[in-house]
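Next comes just one chain, in structure tokens: the form predicted on its own.
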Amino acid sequence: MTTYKSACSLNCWDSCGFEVTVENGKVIKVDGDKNHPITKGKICGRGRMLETRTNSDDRILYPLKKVDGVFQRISWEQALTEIADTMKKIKNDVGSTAVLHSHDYSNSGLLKNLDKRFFNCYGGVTELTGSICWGAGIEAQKWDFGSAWSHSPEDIFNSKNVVIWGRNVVRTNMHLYSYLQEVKKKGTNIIVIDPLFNATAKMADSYISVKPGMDGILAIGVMKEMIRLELEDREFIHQYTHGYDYLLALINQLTFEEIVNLTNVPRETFTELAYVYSSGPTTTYLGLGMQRYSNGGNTIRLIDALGAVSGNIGIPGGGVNFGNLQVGGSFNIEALSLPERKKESRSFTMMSQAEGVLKAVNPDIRMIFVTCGNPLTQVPNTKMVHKAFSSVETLVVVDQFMTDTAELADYVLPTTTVFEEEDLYYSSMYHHYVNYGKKLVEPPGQAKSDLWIWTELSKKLGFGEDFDFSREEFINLGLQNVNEKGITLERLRNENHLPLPVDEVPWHDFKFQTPTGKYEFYSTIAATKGYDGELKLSFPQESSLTNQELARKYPYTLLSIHPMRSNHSQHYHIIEALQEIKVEISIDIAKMKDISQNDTVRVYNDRGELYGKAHILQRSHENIINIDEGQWSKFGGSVNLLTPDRESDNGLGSTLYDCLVNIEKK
């Protein structure tokens, strides 16, 4: 029995360090690495369950081909030859963009970028842009700051006030929760803003309930009150911002009475928040849900503007923290992915990939190749996704388990887990440490690493020299940009984790990456992309404000938050307690519809329906229903049967929460 240092591959906020115990060639236990400077030995159940995923009897062990509707075991030689022959024919007949590469981010390994290398060397395919998860918010912060950077985790000790806005850190960012507990003991004021009274709100000094989709209006109200009280940071605004007059014009469009009615937030709360933000340093941690609306990018921009107006940008203890693209930007992704090898290219957004497939011409989509994802569960508007993925001649899925997407495939290629391959792991969401993961055990059956799959396929397609590198050589390629900072594979193998060279207090020199070099209330980047750069008064598309007829038919807002015990859809099949749909409803709905705890209910709209057991929320905003995302079809079906596949206002995010439904007791 031997214990090794390792790392979590799950793409979440925390990117934990592991200690993994191996006995007789089998992983038997996963614990936290107590020496990791951020995660400090604490890991969540999702991380621990990577042992169960690795050892599961349900692993796909051999390449599979569907023949007359039934999967048959085939050899790797047959699978790769047939897939390569199909790809050659498609490229020769209609061009390489007739292949769609549907890629998501289930694994945060550095070498997961090599699938892009493969498809670029093939000649370029139809790719996906944007992100179902955080795309609108990332793009919004690029418009405001020039990029999306966050303060280091330890900077929270410089904060007088901490605002957790739309992020349940207990569920999604447990190590931030540990920091919250520490700073609270030191007297830091903690405020939670969220439609749902969650576990993080329980430990906060105050909780503010806001109507879903109205977070940006709340930010407008706080700025309006700051200006009325003359609490704004005039020096920062004058010296380091661009387009302030546009913001003032927007703020003056609404009265406080209108703001209170739109947000359902009491008038006095705006005054309290105005003083909180002006008496900083005040740091804001943003969640992902509030940018999953049609107005999602604008919402994040308005909260960014609140940080700027209050002078909490570029100072220790301040910041508006969403993502941290500094982290991923440390690596030489271009050296790994070879974008210059594309000869053709086309793109669909990740949210509307199904519509893209169904409408594609010149060429139409002949093949879909799925890596690091489960679109039949995770992509919105599931019925359309199923229709689109069923319409193509060939669907290839690389996975460890027979997911909803794999069930639909023509070929399923079994791949390795985190403990069966060497890689580096990091997250561009919270901390800036890169973690080393050693290969600890051999994969079962004939499961192969993604790198092996791409290498063998590339040989059959005539560009094998582009993959004629060892795994170690590929990792070193990715580390080229940070070698001069002393970050090498050798050191990572010895030390297990190293900090990447990032600004721990972003924008501390007040030099922003925008065209003006300033923080931009009016975005010149947006203007160059064909968008109006002004901040707007905008609302969700599915709401009583914008579509009264729809709201009369479907009066309730559906949220689809991240599950507590599964990383998206990755753990449902190995945790029996998750294999039932839980429909959380606000208490006002329960009273109106005479629904009791554990009643069977039907939730529905024009896109689909789901059945589940009712769980009554004792404290939340009114007219809210939540169904956790990620559920598999064989356990009742994904909440994405109900969600829309529209794109956010800036084109790069989803509108999953911009969703109206009705409910009935069965």
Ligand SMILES: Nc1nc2c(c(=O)[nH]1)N[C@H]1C(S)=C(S)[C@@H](COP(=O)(O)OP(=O)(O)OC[C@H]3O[C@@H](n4cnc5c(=O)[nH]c(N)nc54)[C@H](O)[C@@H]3O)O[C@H]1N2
Contents of the next structure:
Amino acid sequence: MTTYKSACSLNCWDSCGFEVTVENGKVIKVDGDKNHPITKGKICGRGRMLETRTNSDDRILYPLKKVDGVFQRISWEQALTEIADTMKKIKNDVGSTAVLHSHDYSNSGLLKNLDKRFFNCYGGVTELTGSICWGAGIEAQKWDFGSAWSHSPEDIFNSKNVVIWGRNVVRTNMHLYSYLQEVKKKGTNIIVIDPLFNATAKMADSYISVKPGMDGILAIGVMKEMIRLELEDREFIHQYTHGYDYLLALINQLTFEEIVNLTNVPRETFTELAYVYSSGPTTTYLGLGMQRYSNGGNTIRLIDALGAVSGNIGIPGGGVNFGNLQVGGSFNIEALSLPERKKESRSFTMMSQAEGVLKAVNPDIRMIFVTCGNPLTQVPNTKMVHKAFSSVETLVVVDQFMTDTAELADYVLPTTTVFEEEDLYYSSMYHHYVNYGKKLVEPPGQAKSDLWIWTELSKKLGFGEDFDFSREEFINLGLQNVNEKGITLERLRNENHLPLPVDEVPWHDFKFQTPTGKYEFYSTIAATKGYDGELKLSFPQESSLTNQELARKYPYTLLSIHPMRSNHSQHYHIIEALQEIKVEISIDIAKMKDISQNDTVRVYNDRGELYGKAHILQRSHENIINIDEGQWSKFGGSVNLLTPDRESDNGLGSTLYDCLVNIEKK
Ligand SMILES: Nc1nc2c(c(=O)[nH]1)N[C@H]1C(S)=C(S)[C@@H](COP(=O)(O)OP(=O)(O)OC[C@H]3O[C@@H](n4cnc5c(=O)[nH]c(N)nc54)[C@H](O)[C@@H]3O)O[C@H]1N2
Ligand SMILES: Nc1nc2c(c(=O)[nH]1)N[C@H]1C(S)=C(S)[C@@H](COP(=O)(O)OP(=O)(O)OC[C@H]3O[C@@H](n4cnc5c(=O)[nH]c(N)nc54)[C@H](O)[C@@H]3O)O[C@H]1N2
Ligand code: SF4
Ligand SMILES: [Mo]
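Now that you have shown the form predicted on its own, what about the form predicted together with this ligand?
Below is the entire complex, every chain and molecule, led by the chain shown above.
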């Protein structure tokens, strides 16, 4: 029995360090690495269960091909030859963009970026832009600050107030929760703003329930009150910002009465928050909740504006933390992905990839290649995704398990888990440490790493030399930019984790990466992209404010937040207790519809329907239903059967939570 240092590969805020025990060539236990400076030996069940995922009897062991509707085992040679021949023919007949590369980021390994290298060297395929996950918020912060950077986790000790805004910390970001527990002990004031009274709200000093999608209006109200009380940071506004007059004009458009009505937040809360933000340092931890609406980008921009007006930008203990692009930006992704090798290009947004496939002409989409993603459960509007992914001649899925997407494939290629290959792991969401993951065990059956698959396919397609590098050489390519700062593979192999060179207090020099060099209330980047640079009054698209007819038919907002025990769709099949749909409903709906705990209910809208067991929320905003995302079709179906595939206001995010439904007792 030997214990090795390793790392979590799951797409998560926390990017934990692991200690993994191996016995007789098998992983037998996953634990936390106590020496990791941020994650400090604590890990969650999802990480622990990477052991179960690795050892599962349900792993796909051989390449599979669907013949007459039934999967048959084939050899790698046959699978790769047939796939390569199909790709050659497509390129010759209609061009390489007739192939769509559909992916997400289910594995945060550095070398997972090599899929892009493969498709670029092939000539360029139809790629996905934006992000279902955080696209609206990232783009919003690029408009305001020039980039989306976060304060380092330890900087929370400098904060007097911490506002957790739409982030479900206890569930999704357990080490931030540890920090919250620590700072609470020393008297830091913690505020949670969320339509659901979640576990983080329980430990907070105050909880503010807000109407879904109305956080931007809430921020306007706080700024309005701050200005009324003359608490704004005039020096910061004057010296370091651009377009304040536009913001003032917007703030003056609404009365407090209107603001209270729109947000459902009591008048006195605006005064409290105005004092909280102006008696800082106050740090805001944004989650992804409120940016998954049609007005999501504008919402994040208004909360950023609150951070700026109150003078909480660029100071220790302040900040409006969303993602931390400094982390991913440390790696030389271009050296790995070779964008210059693309001869043709086309893109669809990630959210509307299904519509893209169905509408594509010149060329139409002939092949879809899925890696590190499970679009049949994770991409909105499942019915359309199903139609699109069934419409192409060839669907290739690389995965470890027979997911909903793999079920639909013509070829399924079995791949490795984190413990079966060497890589580096990082997340651009929270802390700035990169972790090392050693190859600990051999993959089962004939499962092969994604990298092996690209290497073998590239040989068959005539660009084998582009993959004629060892794993070590590829990792070194990715580390090129940070080598001179002493971050090397050799050190990582020895030390397991290293801090990347980031600003731990972003914008401390008040030099922003926007075209004006200032914090921009009026975004010049937006304007150059053809958007209006002004902040706006904007609302969710599926709401009684904007679509009364729809709201009469479907009066309730459906959230589909991240599950506690699964990372997206990755754990449902190994945790029996998760294999049914739990429909959480606010108590007002339960009363109105005479629904009791555990009643079977049907949730529906024009896009689809789902059946599940009712669970009544004792405390939440009214008119809300939640069904956790990630459920498999064999256990009842994905909540994305109900969600819209529209893009957010800035074009790059999803509108997953901007979704109206109705419910009935069955
Ligand atoms: N357990 C677990 N942890 C995870 C993941 C997982 O699948 N499972 N996934 C990881 C990934 S990829 C991501 S992106 C992160 C996401 O991490 P979070 O941002 O925490 O994710 P969400 O589940 O979207 O929850 C966001 C919160 O926003 C709230 N919310 C919804 N609408 C609104 C609104 O209009 N206003 C406000 N103020 N709040 C709103 C929800 O009630 C919820 O409490 O989690 C990561 N961690
Ligand atoms: N309704 C609703 N939908 C959502 C969300 C929501 O909150 N609500 N959240 C969104 C968010 S934030 C995200 S990030 C996405 C996540 O969406 P996805 O990334 O698609 O979801 P996962 O279930 O994490 O993983 C997809 C697949 O990747 C496979 N996989 C794991 N490791 C590897 C690997 O090394 N190689 C390959 N080839 N495959 C691998 C897994 O087995 C799994 O089947 O979902 C989005 N969808
Ligand atoms: S899923 Fe997140 S919290 Fe859990 S072990 Fe992995 S990185 Fe840590
Ligand atoms: Mo995500």
